Structures are given as structure tokens and as C-alpha cells.
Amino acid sequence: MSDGTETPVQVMRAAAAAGLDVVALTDHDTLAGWDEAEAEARVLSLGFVPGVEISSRHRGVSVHLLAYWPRADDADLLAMMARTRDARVDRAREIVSRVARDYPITWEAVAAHSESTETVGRPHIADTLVAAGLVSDRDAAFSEILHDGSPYYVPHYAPDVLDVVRTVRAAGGVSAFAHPGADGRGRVVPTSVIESMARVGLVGLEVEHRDHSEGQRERLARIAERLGLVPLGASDYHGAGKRNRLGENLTSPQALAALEAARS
């Protein structure tokens, strides 16, 4: 219900298809898919884990804070998530008029690609710009148009990484870093901020994902392990705009255990 290029029915379907026998739901900023993925998630004998990708920043650099199981109608969780999608938007326009001066694209193609989602983001302009030859896929969109460093990029708003771990343990859920490594991506947030993440609530660090190299998987067990933080593996699943694929990274029966132990 955010930017992937399945349902939360069809996600379902996919990781059935897969061999996973449990998995989350996290689009990003967005609660609006769960009802459906467990009811699919049932029908397929499939454990399912309600969860959001939050969008945060500390300083200036964007961080992504997984929550699992948060109350649904948790208030001031919903407050949160709302402002920054409608924060999206304005941005995604933004994007948009600077791409269009050198890209043959509209907000018109855009919209029709995210007019099924609850959240709107580069992502779609990607696809956008997918659809119209201009790349082959949102990978490349995004290492050749859409990075951060380019002069299309907009940069906007999202709450204090530590407001989200506070609002997130308040709403009864189980936050997550997801994907800490990812230097590839953008600039990523020192240890330090980590361990202030830690001291206000956090649970769980994503260890095991596509973009973390093999010497930022070490580096991030063995904070892992000094903070007592559960280490999560995760595909970052999103349908065919990425090349991830269901199951390429997972986290242990024993990490999920911890993690639902941490509810309480």
C-alpha cells in the first residue's frame, strides 16, 4: 500500500510461494494493508507480523525505523505517519517539476502510478519514468535521476528517529533499524546514533539485507550483539520494482521470538 508493485494479498501469495512460513508487512508510513494480508495470510497457513516502515531523519539523514505489531489505532502514531505522507506529496511535486524540465514526464503519470497506494514517493517516479523508456528499471532511476545527490532531489520532512522509537514503544510495538548498512544509499547515521536508539527503546538492527556488504553485516552483529539488540535479516521485498527477491534474507525463528518476547 506504499511503494510496491503488488497487493498485500499478492505479497501473501508471493512469500507462500517463496517457502517463508512467517512474514511482515511494512509499507512505508501506512497501516492500511494489514486487514487484507492476514486474511490471505491465514488462508495460506502463513504467520503474519503487522508492521510499518517509519520514515525518520537524526540530523539531517534519513533513517527507516521498522515497528512491529503497534497498536492500530494508536493516536499519536497515526499523527506521525499522516503529516509525513502528506509531506510526501508536496515533495514528490517538487521532484516532479525538476525532472520534467529535463525528462518528459507529468504529475498526471505519476499519480496514475501510486492512485492504488496510500503513500506517494519517488518510488512511483520511478516508475514513471520506467514506463516511459527513460530507464530500465527503479534501480536505475534511482542511481542515475532520483539519488540524493542529484539536482532533482527535495528533501522532506520526517520526525526525530528518537521521537519514532518513543511513539512506536508508546503504541505498544517493537521497533527495528531497518537496513543501518546501506551506505550505497545516502549518508548513513554513526554508531552513536544507535546507541541513543538503543537507550530509548529500540529492539531490533537489520544485520542481514542486499545492500549491507559483508564488512557492514560484521560491523553491525557486533553492535548488535554489545547493545543487546536482535539481529534481523530481511528481504525489502517490493514486488517488481527491485530486484529483491522474497526470502534472500531472513531472520532466525530465535530472533522473531525475541522480538515478539519484547512486546511485553
Second form
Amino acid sequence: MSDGTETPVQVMRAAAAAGLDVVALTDHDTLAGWDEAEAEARVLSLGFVPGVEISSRHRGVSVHLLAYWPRADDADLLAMMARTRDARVDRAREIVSRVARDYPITWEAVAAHSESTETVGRPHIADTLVAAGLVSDRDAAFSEILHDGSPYYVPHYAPDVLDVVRTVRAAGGVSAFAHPGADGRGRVVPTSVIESMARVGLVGLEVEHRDHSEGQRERLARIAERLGLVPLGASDYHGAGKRNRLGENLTSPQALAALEAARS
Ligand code: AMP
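Having seen the form predicted on its own, please provide the structure of the form predicted in complex with adenosine monophosphate.
Shown next: the complete complex, the earlier chain at its head.
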């Protein structure tokens, strides 16, 4: 329901086909895919974890905070994500107006590429550039035009990461830091921020992720051990939108049990 190229139902079918036992759906800043994903997972006898990837920031650095099992009717959590989704629309319009100075794309075309989604983002602008034949795929769109250091780049409002960890906890959810070492995408926060997050209730830390080098995985595993955080593996699957394959990294049953035990 955000920047994946498959529907929640298709993602559940792909997860079953990949041989997974349990899968989490974590769209950006929306819970809108939960119901249909859960219904399909039940049909497939697949364990389902309802989740979301919440945009947040620490001193201007983007942090993606995963929340598993938050209450779907928690007013503070819903208001937090609604504000971010609204800000994303204005920000996407601004990026498009900048890109349009050099490449022939329009906001209407981007809106058409994101009409079935709840959360608009740079991947939809990338899809528009691909459809116009201006770049070959999303990867090329990001590396040539849409990356964080580009003159076309505009950040969007996102809440402070410590507030998000607290809000997720208050909503009965379990939070985890997504791809904390993915420095190929842009700036990442220092270890001291992971420590601060742990103090206010962070539960999990992604260790096994495509965007982490072997050295980063070792470093993050040590940090998780030291801070008592649950080490997680993530596919970060986006359908055809990224090269990531479903199940390319896994979370152990013990880690899943530890996450579940942290639900309040
Ligand atoms: P945004 O949330 O609008 O700032 O866009 C960032 C999102 O774009 C990330 O969460 C990824 O899902 C996606 N993304 C980042 N880099 C790439 C890439 N090279 N290829 C495809 N998708 C990407």
C-alpha cells in the first residue's frame, strides 16, 4: 500500500511460495494493507505479523522505525502517520517540480503512478521516470536523479525517532530499527542514538539486511547483544521495485518469540 509493486495479497502468496513460515507486512506510514494481507495469510496457513515502517528523524537524519502489532485504532499513532503522509505529498510535488526543470515529467503522471497507494514517495517518481523511458529502472532513477544528495532532493517532515519509539510502545506495539547501517542510501545515525532508542523502549535491531556489509552485520550484532536488543533479518521486499528477494534474510523463531514476548 506504499512503494511495493505488488498488492498485500500478492505479497502473502509470494511469501508462501518462497517457503516462509511467518511474514510481516510493513508498508511505509500506513496500516491499510493489514486486513487483506491477514485474510490471505490465513488462507495460506502463513503466520502473519501486522507491521508498519514509520518515517522518523534524528537531527535531520532519516530513521525508519518498524512497529509490529501496534493497536490499529491508536489515535496518537494514526495521527502521527497521517501528518507524515500529508507532508509526503507536498514534498513529492516539490521534488517533481525540480526534476521537471530537466526531465519531462508531470505531477499528474506521478499521481497516476501512486493512485492505488496510501503513501507517496520517491519510488513513484522513479516509476514515472522509467515509464517515460528516461531511466532504465528504479535503481537507475535513484542513483542518477533521486538520491539524497541530488539537487532535486527535498526532505519531508517526520517525527523525532524517540517520540516514535514511545508512541509505538504506548500503542502496544514492538519497535525495531530498520537497516540501521544502510549508509549507501544516505546518512545513518551513530550508535549513541541506538542506545537512546533502547532506553525509551526499542526492542529489535535489524542485523541481516542486504544494505549491510559483513562488517556492519558483525558490529550491529554486537550492539544488539550489548543493549539486549533482538537481532532481526529482513528482506525489505518491494516486489519488482527492488532487487531484494523474499526470504533473502530471515528472523529466527527465537527472535520472533522474543519480539512477541515484548508486546504489552
Ligand atoms: P522516500 O520515502 O520517498 O524518501 O523514498 C525512500 C524509499 O525509496 C526507501 O524506503 C526505499 O523503499 C526506496 N528506495 C531507496 N533507494 C532505492 C533504490 N536504489 N531502488 C529502489 N528503491 C529505493
